[in-house]
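The data below hold one chain only, encoded as structure tokens and taken in the form predicted on its own.
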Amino acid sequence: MRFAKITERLQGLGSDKWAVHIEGKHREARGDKLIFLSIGEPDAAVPEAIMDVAERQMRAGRTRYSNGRGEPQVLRALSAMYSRRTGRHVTPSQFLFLPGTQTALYVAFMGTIDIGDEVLLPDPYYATYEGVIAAAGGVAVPVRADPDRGFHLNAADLEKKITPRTRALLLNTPGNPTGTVFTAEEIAGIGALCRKHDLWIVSDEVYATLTYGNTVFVSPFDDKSLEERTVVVSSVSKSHAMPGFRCGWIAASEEFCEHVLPLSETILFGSQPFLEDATAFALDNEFPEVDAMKVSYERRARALIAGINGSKAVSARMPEGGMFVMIDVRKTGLSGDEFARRLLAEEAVVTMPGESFGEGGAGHLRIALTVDETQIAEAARRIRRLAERVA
């Protein structure tokens, strides 16, 4: 039979890239006793409150169809969090409400890019991105990111690389899996470069709320110059534990948002009314429980990095937000991937090898912050016998 060319463009972009994530699974499942630092997935409960809401209103009734944009009081939850965020109004058609952020990216892609166009990629970069940008027939462009800078890239990076055929940049701050928080100076002059070049700037977002010490998020859809380029996605998959749940969304002008509604229509006619309501909820309060899984999150890369620094033959560093650390096993003379592969058979601990995430990645291992500090500081002490066996 004939297949349609994205499947082709595709192949090698799915669940190829955590090969080694679904070893350990394997292990698992025969009895294996393992550490899983692989998947961001959060550890926390969901809040009870939301939880609460989202049982309520199903039981409520609120199980019919919904619109293809969002339920009203989800829209406006987002209108009022984004006004307060940027100092300016943002309005309820500003945004589309979808199933999560991969979703939304999916969404974005489609509706800015056509076959050929190129998009810029800081890299590293999540395992995704490369299969939506492919979906809609782009080309992704890699634009390394020097460990050594803490993965930062500023705009004369990026500018090497635009083509007559560039269309667009992802920008992905704080990162994954990086942990790179994007300074105001780096944001602007990203922002400055999309404008000379008219590029779109599809900024994924999703960790916005999680920075540490003193680092700031900045978005460039907080800068009004930049908001008719911008298409934030972002979700509460990790602001409030919530993956599960499947609720993200898009951030964008007007003039977009009504472009790519019959687009998120053709996929997907609305979402359950129930998580709509769930969200608007979660958007409009604060929960102890979202403020202590975040300092859980920073406590856990203290306790890995105390664990792992000392080493001449592995290294990290604090990241800047998110929940992931990238450590460094370069000097090991081993690969992210080989290294991760010899740290399940030697050790059983299951990691991200850092190629997972573009070459951008390579001689690293991305580690998820999801498990406790006893965990996270025996897994440390795993790696760096590992690394310093072998080195």
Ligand SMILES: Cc1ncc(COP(=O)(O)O)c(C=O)c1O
The other form holds:
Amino acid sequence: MRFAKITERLQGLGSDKWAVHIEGKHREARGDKLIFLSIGEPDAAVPEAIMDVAERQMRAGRTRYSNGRGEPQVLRALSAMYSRRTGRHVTPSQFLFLPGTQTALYVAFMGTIDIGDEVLLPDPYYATYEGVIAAAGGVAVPVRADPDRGFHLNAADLEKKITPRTRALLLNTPGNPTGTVFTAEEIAGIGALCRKHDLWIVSDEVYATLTYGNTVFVSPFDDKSLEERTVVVSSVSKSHAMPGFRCGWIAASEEFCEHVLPLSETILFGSQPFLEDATAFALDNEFPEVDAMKVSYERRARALIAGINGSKAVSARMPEGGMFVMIDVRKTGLSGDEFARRLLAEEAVVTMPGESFGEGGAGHLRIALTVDETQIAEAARRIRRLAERVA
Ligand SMILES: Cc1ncc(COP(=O)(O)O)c(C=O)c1O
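Please show me the structure of the same protein in the form predicted in complex with the ligand, now that we have looked at it in the form predicted on its own.
First the chain shown before, then all remaining chains and molecules of the complex.
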């Protein structure tokens, strides 16, 4: 049989990135005791009060069809949240409720690019980005972010890669895997560049609530002059430890939402009303568990950095946000991939090689801050031990 081109475009964009994690899972099944730092899945439980709302609403019969935009309650909650954040009125018609940031990314690219269009992608980048760009027929154009500048990129780095086919920039701040948060100045420069070249900005803000120290999260969407060209994608997966709920959204102009509504309708025919109610409740209220989660990620990052600091073979810097730390293993002479494989084989620690996130991640390991401080400190000891053994 003859299959559609999209199936070819998406071939081979996945599993080898996860090879070390998959090997770790095989070993665990055989009885090995390992420390898993490979997957960015929050280890905290969903706040009890949110679980109660989901359950209550399901039992109350909120189990019928919804619609392609989302239930009025959740659109109102999003409108209130983004109006607070931006300081201007963001209307409920500026949102589409979708199953997670991942689906929102898919809709964002299906709505902005055509076959052969180029998308600028700061490198290293989140593992599914190449896939969502390729699904829409686009060409990902990686722009190397310098690890020695904390993976910060500025407009000048991006401008060199712009061609007549460039249509969009995919921004992820706070970044996965980098932990980098773009400053207001950087966002202003990037925004000016996108205005000049008439580019869309797809802004993945799934880690927006997780910033550390004095770092402030800044979104291009919050600048009124960039609103029409910015498509924010986000969710409660990380902020409220609810990845399995698959509750996310797009925030954009009314015009954008109007244009892509048929896409959402044809993919989904609406999300689950009881989960939309739970999301509305999550966004309308504050939860001690959510604050505690952020505090614990920050503590874990500090414990990891403290364990690595002072080594001549490896180094790491405190992330500005998100739930990952990049460890620089270049001085060992091993690639990130070789180091991650040896770390699993010799020290029973499972990490992601930086190369899984593009060439820009070469010579690094990505550590997910999803285990407690004691285990993180133990993992740091083992990483350091391996690095110093091979360096
Ligand atoms: C940068 C980034 N974007 C999107 C996602 C997917 O998020 P969601 O669960 O909301 O689909 C992740 C998940 O790890 C991520 O790290």
